[in-house]
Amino acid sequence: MISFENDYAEGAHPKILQRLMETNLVQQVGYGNDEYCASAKEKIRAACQCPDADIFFISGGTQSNSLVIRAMLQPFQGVVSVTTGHINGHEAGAIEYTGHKVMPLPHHDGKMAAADLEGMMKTFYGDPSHPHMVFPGMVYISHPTEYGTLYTKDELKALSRVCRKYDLPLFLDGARLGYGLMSHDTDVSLTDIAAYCDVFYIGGTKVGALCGEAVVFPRHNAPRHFFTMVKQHGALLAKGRLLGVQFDTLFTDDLYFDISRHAIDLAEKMKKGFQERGYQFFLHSPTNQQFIVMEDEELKQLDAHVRYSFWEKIDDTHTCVRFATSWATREEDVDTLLSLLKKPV
């Protein structure tokens, strides 16, 4: 049984397992403290271009988001996301649940408009009724997208425009951010998101890393406390070793990118794959996701032997599936994958 069900599916990166074992018995003080912490943060500054930024390590993305969420927003405030943004459809209301709503948005494959945005705060500010609401407080946006699609430089300047004019702070979900800055399409680099946004992070758990992910503040900009918020939020690590020595492993001799490279150029060789055999895209994904519209008879055959995620029903006949390489996705699986599909046409 070979697995393109996601993107975290394996450990960790041999790299960051040797490091490990390497370091496992040398002394450190706690709770991020220790020099492998330090380390990341002065190495992920320099790929940001960001020498003062404030860099937290959190455990996980829903803890990421849930954390930055509640420690940037006022009580009587809401973040505003489009209807398939992670925190609105898959965290299982964390977001309200530290009392906060989440304000949806239709996206566009995935993304959210500027135009949309802009509509939304001059409706809010137009209605002389809006003291009595829940007023919108920040921007949350994935890149890349739930669907696989990516901002392009253009769009991410235009909604961080919008979001500047009103006063809210953009943060970007980078839980797959290392297969978007590789994507062979776009025009969006690390040092642009630091420059647009307003807090973000690099995801660590389907990027090579065991698990967590590196929230950066790219201006001193961290809320006050943020630290001791996290820890009553239940999420720091008394070890927090075990997240420094993951990043500052990925972030040395570029294996961060490299290892999401490898991702994107097997999931190209999988696109170019499909295409040829005559399937249909549900939609056009530049990054380590792609979502491909079957029949379900062939479903049920391809189920003794390979693994994939359910995506959505197209009709009674035929369903929509993601198939997803990572960081450790191996050549020979894909070209597995594609000698169980239907011939080319």
Given for the second form:
There are 4 protein chains.
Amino acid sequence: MISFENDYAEGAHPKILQRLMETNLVQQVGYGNDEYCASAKEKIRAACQCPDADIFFISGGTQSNSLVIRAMLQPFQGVVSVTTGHINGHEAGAIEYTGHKVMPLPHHDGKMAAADLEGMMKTFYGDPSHPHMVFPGMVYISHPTEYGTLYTKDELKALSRVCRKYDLPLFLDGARLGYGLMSHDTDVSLTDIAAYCDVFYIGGTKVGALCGEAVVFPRHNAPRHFFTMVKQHGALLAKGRLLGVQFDTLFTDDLYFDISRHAIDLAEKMKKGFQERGYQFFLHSPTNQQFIVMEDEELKQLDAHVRYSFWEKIDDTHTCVRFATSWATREEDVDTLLSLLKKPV
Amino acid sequence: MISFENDYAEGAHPKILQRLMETNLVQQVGYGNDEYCASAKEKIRAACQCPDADIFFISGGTQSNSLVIRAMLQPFQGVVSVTTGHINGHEAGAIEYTGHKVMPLPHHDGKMAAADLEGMMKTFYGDPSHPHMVFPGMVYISHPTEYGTLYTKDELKALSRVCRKYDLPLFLDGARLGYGLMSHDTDVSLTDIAAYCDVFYIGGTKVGALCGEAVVFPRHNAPRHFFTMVKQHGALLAKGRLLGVQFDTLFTDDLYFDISRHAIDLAEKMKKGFQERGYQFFLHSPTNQQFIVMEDEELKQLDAHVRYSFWEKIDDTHTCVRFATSWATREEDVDTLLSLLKKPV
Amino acid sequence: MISFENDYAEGAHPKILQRLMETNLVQQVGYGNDEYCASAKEKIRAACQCPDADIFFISGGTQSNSLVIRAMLQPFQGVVSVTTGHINGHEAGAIEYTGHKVMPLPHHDGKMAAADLEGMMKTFYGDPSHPHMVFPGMVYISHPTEYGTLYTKDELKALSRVCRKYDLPLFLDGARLGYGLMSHDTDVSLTDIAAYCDVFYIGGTKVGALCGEAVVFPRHNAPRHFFTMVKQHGALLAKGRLLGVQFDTLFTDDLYFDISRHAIDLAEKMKKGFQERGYQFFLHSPTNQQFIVMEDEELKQLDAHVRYSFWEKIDDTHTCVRFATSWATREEDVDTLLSLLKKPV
Amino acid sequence: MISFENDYAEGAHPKILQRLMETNLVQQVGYGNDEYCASAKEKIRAACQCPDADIFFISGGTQSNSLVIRAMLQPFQGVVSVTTGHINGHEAGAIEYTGHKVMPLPHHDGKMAAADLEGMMKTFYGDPSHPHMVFPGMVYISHPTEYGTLYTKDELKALSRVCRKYDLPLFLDGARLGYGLMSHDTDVSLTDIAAYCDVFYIGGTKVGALCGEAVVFPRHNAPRHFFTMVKQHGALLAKGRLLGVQFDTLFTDDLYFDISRHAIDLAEKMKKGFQERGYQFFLHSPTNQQFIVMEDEELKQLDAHVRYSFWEKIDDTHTCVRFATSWATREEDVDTLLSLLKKPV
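Structure of the form predicted in complex with another copy of the chain, given the form predicted on its own:
Zooming out: every chain and molecule, the one shown earlier first.
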């Protein structure tokens, strides 16, 4: 059985485990004040070209989202997201648990349109009863999105412009950021993201780490006492080194980018394979997740050999499913998958 | 200047003020344990034909909504509402502040369709990743809705059936309940509501009281220690008598129903006037709120004489506005309004 | 049966009911934007000598406490209170429900000592692990306290000095403020309170109103969009006029102060009566609440004629009970009470 | 420089890292549904002799505390803890952030007395105004306590008896549980804990793991949909295997107990060394943390060679400090520490 179910089916990149072993018995102070965290932060600052960035390592994506959103919103504000945003549907109400509303906008292949955001703001402030409503207080996007799609630099710039006009911090969820940056079909770099966003995170869990996301406030703009809020959310690891060593390794010798490129290359190969075989794509994804509309009959046969993700029912006999590659995907497994499909047309 | 801006532009029905004066110096125990509250509860139980109902008097609608919803949901659950539900748009995030998500369904002239609700439940439980999502935990509707529309008895029954199938308490916001019950165009009675819902409230603020809603758990089904939660929400009045006297008066000699009928009769007169003059209705409302699409030019002239509510922009030259009657509306003011409009066609 | 159980056993001062009747049918806009609220605010500003004060009328004390505290704290902060503070013991966890800790200090007859507060701050910032703890973020006191005691001007000044040194807003709960200001034994005026505090409220519920507290931010220092937070807490009355008319009446011709003095005069008479009869006082209270340690046997006999409050058990045969006067107390009832006690010694 | 600052200064026990490497590329499903978690749970059930236990692996102690407490309390309840409990002072308000009050009892060398708890319950239910107060809803203790002290079996039994009498779930924080179980001076076993408590956790972070605590509901009594709440708190790791592999290793061949015994043996050696040298102990600790009152002058000299924890100032010239051993402590480092102290007397 081979798995394309997701991008977190294996452990960590071997170099990370190696480094954990090497550093294991060096005594360090706790709570992220260790030397590995310090080194990792410096390397990330360099990669982002943000010498003043405030950086925090958090164990997972939902925790990062709820922490950042709560810390940046005022009590009377909510966070704007497209309906398909991870925070809106797949985090068990983690944002609402912080006391804030997720304010939905329609999505365009998973993305938010600057025009939709501007329209929301105009409608809000144009309504005389808006003080009785939740104030839009920040904007949440992800890159890649839930659908594996990517913002262009122009789209990001346009969103950023509306955000700054209305004083809305722009927050980018980069749980799969590596796969976005290494896409063959993107003009957005890490420094662009640092320039256009007010806070973002560099995902580790899905890009080679055992766990961990690096939350970056690019312009020394972390909310006051964010450290204490991390603790309050139960998100402060006593052994912060666990995250520090991982990100230090990922940002040494471009490992993060190299392993992301590997996943993209294999996703492109898989995509080409599906295309050649005449499969219907649910949408065009330039990253490591491919969404295919397949016949239920064929899926039944595939089930004996391959794990994939259910996405949604299309009709009585078809289902959209997701195949994901990752840093750990083996080319031979892609070959096996393709060999199990219909013949090329 | 006359006002049809809303149904809370005046104080209280004179009989209420009269009764407040008569009872003013009688010493009573506090926090709703006074004899007026006890008497009012008995009268409401009789009107609902629910001899075992648990009843709580709460100062306003948003407070009632947030209290009831928080008390009835488990931490992993959200409340289902149509997008136009008051809790979704006009309560400044009061529900999210309790930590729970408002889970939106499309509306049909402000109403929720049983089929939409059932579809949501099937999709939810059909998704293998639903444990990562907010569980739909109760259903919120209002009657009349935000658009002044009413559920039929069959619609209510159908919703109730789906709710019971999926173990979802059905909560009816009756901020304007009197106007719904006295509509010329309804087959839903107070006892129907008590039978089909698991909790509802009888609005006082908009139907003749200075303030106050009577929250009814019809089958002795109030959440445990609801009283303590009322206190915790800052919603427990030391002088509970203020609410007791008001509801005791409203439910003496059918006052609540009589004054509601008055509002409906004048709303019908107003509606007929608009119809005869060829005005475009935004939708058909059988209650005390009428939504008219008017020319901005005409509105500008009306502004000197009449207050109404902005509802939404229709196009560059038209706006939907709301005219509301209430227990306090004077027939002569309706006549004046009609005289200011276009001539009958 | 006569009642000294509390200071909210009756309705409202008759002048308030009179004014509610007079204004009842005047149409007003809702949500506190009516002319009565505006007038009441002006009168309160004048009484406080704070021409720029932001003022909000809230229906009760617990609501005011939770709203103000939540609005003024950052997520990583808590509110400092003496252990006997109302927010610490008698509000069913309303403050913790906002997500913030009540940080206890020992009390001195119900009061907080500036030295204790300064000690807490020094210990906190002196502890290297303080970023793992709740930051003291504001100070809550009440005047009169739960024990009916009063701060002297010097004590208030000292507290204010420590607060400003450590950037802690000072919040004074004035649920019984009138009785404190009219005490025969105080040097603290309303303008002192406005000068030394950053926010306080003037209690109406216990001083002649049906309900309502006037929250005063004396130097135009209300938190941003406090109105929206009032709505979010379910504390915004549609008919704001109910509170406006009451406070406008209370602050017309010094009514608030006159009726408070009445309660104090009768409390002093009662106190003298207890003293002459050799009763043991639990502590010295210069306001409208008197705390007496009585024999359980005598209380049993009193129970047939008089209502009072249980305070706490002293030993197997004695109990501390509270007798409260109010604006509504009749001198003849005080006489009756005294006639039921032991003879003067 | 050697460190006795805490018990989390190193990484993980080498066997854990070894096992992480061996399993690294085996594909597993996410979110704790992997085979390593399943195996670890079975081993923990066996160790606890609780075949029906519900077990969840959570990344840290504060997260475990806030999750368990929120999931087990009703909205009107708080959690009882001694003043020195970790949740009361050192978790940045994580419990209050869940909306619940920490209800303090005095401590006895860090422990809660059953008699104090029973007294609190009697006072609470004896107070006629208790519905206006937070209901004590569960009890939190830690074993070892913050002071390294241990409950005897009789003390635990007595607490459990009071808890069951008043329907209060008993929750034991076992962040350092291994060190408690392996103490030379305890009669409490893991099965005792499972028998007397309603929920507890077996600490990994401080006992050889990189991170992680195993939360055990011993009698299949996990709150409904606890998994979804873990997600909502942002505490669900995508790669649950990280925790599964660690606990599976710790509970293979008694590793957890063996490495805990190692720490205890060295703590006892250190303790004997301090005793022989005439040092004053702050209190008697039978576990891996030793609290010594030392002269500030001597500490200044020690600072060049040894890391320890500040506990509290005793007087102008003395400080209480903590020396902790762990699974990773080397005997030679204890020898070095002792050689740096005063000579034996």
